[in-house]
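Take a look at this single chain, the form predicted on its own, given in structure tokens.
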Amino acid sequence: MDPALVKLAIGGLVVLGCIGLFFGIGLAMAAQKFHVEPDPLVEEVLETLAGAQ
């Protein structure tokens, strides 16, 4: 194999890894910022409706 092709492949993997890390951190921050506490009443209603069939 040509060493230039190996360098190119490794460079591509590094770039894709960095992009994945960047978007992963961004998604984690967005999930933390837009977190919504669930309403306990919704769970109670869903529990009651599940047995109504």
Contents of the next structure:
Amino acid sequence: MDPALVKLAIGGLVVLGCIGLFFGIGLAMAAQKFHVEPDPLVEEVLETLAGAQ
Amino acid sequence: MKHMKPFHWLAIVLVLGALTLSGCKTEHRFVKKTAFKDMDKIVITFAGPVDEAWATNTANYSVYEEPDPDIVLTPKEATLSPDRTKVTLTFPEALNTGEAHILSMTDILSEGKHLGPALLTVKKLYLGVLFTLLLGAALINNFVFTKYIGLCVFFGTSQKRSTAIGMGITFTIVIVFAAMMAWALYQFVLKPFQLTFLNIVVFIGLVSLSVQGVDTILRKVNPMLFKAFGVYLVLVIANCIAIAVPLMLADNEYNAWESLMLALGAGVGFLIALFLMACAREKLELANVPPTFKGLPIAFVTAGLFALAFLGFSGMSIY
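What about the form predicted together with its partner chain, after the form predicted on its own?
Below is the entire complex, every chain and molecule, led by the chain shown above.
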């Protein structure tokens, strides 16, 4: 294999992995910071419904 | 005037300074301005009268497009206005006015005086270019009606006017957000690392990321607006325009402002398309449609008619 191509492939994997990790952590932190308590009533109502649809 | 705060004065002085500076900045002291006219003409305005024999000699002018200096365009005809301050150069073929042109003139002769040669740039006003891009994306090349992109969401949410407006506005916000991120990622990460062949994968991730981000933040910050957006926010992921815009701005190498205008135009165009279609479909509910055409089939026919109407915009140019 051409070493230049291998370098490009590995570089791409690393760069995209870093981007993914960065945004993933960002989203996780946002989800934590903007956490909203889900209404317990919603769950209860959903339980009692038939759930066919 | 007493109530004006110091920074207001500073702002006024800065704006005036910028205006005077830009007004005084010319490439040659005897040339007031240069501009494109029609498709095949360049108009040069001089500060004073020039000699007719010099001005009408086409050999005195040579023009080339900024990116390729080897291809020299020679004017077919040079005409002087009656007050001898305006020269109009006519070219045998239409000029590519989207590109800046470099115009060089030999020694300018004005009433026996030699004023030296000039090298000038002829280009369109940049704000005009941006405006053209915005209007082009919204109307002339409307994504729904002339490119047939984003049809699934278009037919899904155009039954009622209120849903159409909700979807259009949500989509505009998300697309602007996603396009700016796509631009930054493309220019500063993908291009330097020669990973442009991964455009599609990265942009799909980016669109879903921005939708998720807006969803998370909006849920907390403005629950009322979040309720109003409802299911449309998630539907944006399924909209093909959201992936078409980042790909287009990468393909055309747009800069940040141009990308913003393209995204805004795409969003507004989608909003217009949805609203028009919703208006028509609300009326269709009351119309006496043959049973075979009821529902989606007649909606497709209507969309086709809208597309025909939007064809009227094609070939239009603003600047």
